[in-house]
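For reference, the chain that follows is the form predicted alone, supplied as structure tokens.
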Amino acid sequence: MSQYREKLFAPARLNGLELRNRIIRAATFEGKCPNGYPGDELIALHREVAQGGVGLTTVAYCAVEANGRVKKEMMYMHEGIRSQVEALTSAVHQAGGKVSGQMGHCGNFSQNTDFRGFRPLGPSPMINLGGIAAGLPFAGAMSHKDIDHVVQCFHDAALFMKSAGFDAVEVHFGHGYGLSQFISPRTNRRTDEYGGPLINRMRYPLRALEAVRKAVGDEFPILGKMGLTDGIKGGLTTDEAVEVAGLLDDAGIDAIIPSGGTSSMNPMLLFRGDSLLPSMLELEKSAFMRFGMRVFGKKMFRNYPYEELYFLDGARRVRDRIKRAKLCYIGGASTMQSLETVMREFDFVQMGRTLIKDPLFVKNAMADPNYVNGCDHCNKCAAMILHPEGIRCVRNDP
């Protein structure tokens, strides 16, 4: 076995919270809680991919409000749902793992059909095309008095989660969702000190960070993913994402994630592989959102042809950029050989697809030096978010 093989199943620390290996399962939205509720679904598969052996699994899109929520099918955090969210954390914790929740935030594309308020808000006034269907054509622009709401939602959400089992969190900075919608020049076009240069556009997610730290304390674990690049014109470039992994090093972040693209403008630049559009007609209900994408469909998802380790390069840059986090590579590591490849130059990895193909990946990799996981980046996993059972592999079926 190679030091590199070694590393990635060695037990690490991240910040006060010890992991059995360095990988970690990243946070692919299950659709798994119905009417906002986590449902048993939810826990078996949490429950079953730490019985396969990752050190840390994230059940994603934890929404810090319910106007954060991009589908009322989304949980957020409140005291209404303790009872499913503790029986989710024990039962990662009773198969020997630990369990951390994504913070999110949709910011100005909510889609959510329950959302309380006239439209929804994010930095700038703009088209909610995502939310014409659900009545919500319109976005505004956040008063700092809603800025401070949200702040405070974050700090009320950070309280919750540790206080109901889990044993870190991960905000979300990135995938076009409300942080990013801040950080990006794309989608924050205001004038007073939350946007301009980059220090004003990060004033909101550091301030969002600051209230969760002071909610969770110095030694849980806060990670963060963000943005290497919208893929989009006017967005994101990397030599900005750059500096923002900078700041949020300096802001005290444990652990930095390098995604990129945006769910709502270039999903592929994040997946790769085989386009998600013939399958979301598919299982899409709405007539209106059917035609949206059949008429803007190529334009949103891009042509991206999958290779490993695509994110490699900018991950890179961020590495040399911070100073004290740790960095989590995300994109593209589905080989052992690719996961060497990382564990020679970054602190963990996170894996999406592959664990959803194979949850028992990790006991799976570790008894057998040549295993191959099988997954063909098809992405019809990514599609079932509009099914009603949630994600799987469809190359599972029977």
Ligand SMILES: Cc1cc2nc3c(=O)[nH]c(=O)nc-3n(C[C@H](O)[C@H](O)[C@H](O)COP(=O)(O)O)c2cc1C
Contents of the next structure:
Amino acid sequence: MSQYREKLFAPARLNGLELRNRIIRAATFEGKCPNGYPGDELIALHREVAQGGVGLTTVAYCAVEANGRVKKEMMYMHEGIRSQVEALTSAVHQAGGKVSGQMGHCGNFSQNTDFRGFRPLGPSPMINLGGIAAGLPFAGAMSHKDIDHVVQCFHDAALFMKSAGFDAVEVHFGHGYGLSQFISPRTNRRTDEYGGPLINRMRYPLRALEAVRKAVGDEFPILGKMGLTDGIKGGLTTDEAVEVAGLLDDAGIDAIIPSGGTSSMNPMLLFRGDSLLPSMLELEKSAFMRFGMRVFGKKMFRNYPYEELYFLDGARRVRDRIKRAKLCYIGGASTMQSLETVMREFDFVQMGRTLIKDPLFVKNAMADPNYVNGCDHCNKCAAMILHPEGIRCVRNDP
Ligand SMILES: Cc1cc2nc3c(=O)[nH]c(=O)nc-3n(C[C@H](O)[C@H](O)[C@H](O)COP(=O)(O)O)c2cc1C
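Given the form predicted alone above, what does the protein look like in the form predicted in complex with this ligand?
Full assembly next; the chain just shown is listed first.
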């Protein structure tokens, strides 16, 4: 067995947490929370991944407050869901795995119409394209009080998650979500101490991180997913992203996961492979949204052919900048050869689509060095976030 294959499957520590191996199931919004309540299907999904042998599985999307959800079919961290969350975390533990939750706030692109008079808020006023059909066409700018409030929500959500059995949390600093809207110069046009130079644009994300650390204590692992680039005009560049990683490292984050792109403006940068557009058109219920997708779709869903390890160069730049934190590679690590390459240079690896195609991938790959999982990056699983039953690999359909 090569030393890198051995490293991949051997136990490893992440701050105070012992993992049975270095493979982490990436956060992939499951869409299995009807009306915001974590369903039995969500538990079954993570139980199966744990039975399949991953070291750590990540539950997505754990909104830090009700208004931090894109849609009401997402859960937010509060006492009303405790029993189901505890059932989920203990199901993973019983299967020998550990469980993390991706904490986030969607900021300016909410489509959630649960609360009358609610207006999505981000760093600066802007059109909320995804919210037009829901009657939320504009996003406003967060006041200092709004920022203080969401920072407190990060704290309270982390406290809730730790007490409900999560072994780690992953803070979402990327993909155009609320914290990255402040990091990106495209969406943050503020002139106060939360806008302008990167150190100011990082003020709110770093406050959120500090609040999470305060809630969970020094030994509890905090991972952070961030963007290597927004891939849009005027957005975050890799030069600045490397500094973002440095600031997160200095602030005491335990692991950095460098990804890229933004869900609302350039999603294909983070996936690569077949466009999501045709399947999303099929699944989108709103005629208005389908019309919008037809008009703006080509610009939004750009063509990025799939290749293995597509974030390798950017991840190396981040690795060279950070001093303390572990680096967790993500993006097109789906063959054993790629996983060994990753282990040569990084500490952990996150896998998304490979484990959607084959939740038992780890066991299968441990048993057979030549195992091939068969995901062809058709990306239909990603479009399934619009499906009422949530995500699945359609290639596995009988
Ligand atoms: C169905 C699906 C849902 C996703 N949802 C999320 C999410 O909620 N949060 C996130 O940070 N990334 C999300 N992603 C992106 C993945 O975490 C990961 O960055 C991407 O799939 C690349 O990794 P892979 O090549 O191993 O699949 C999602 C991906 C898929 C396929």
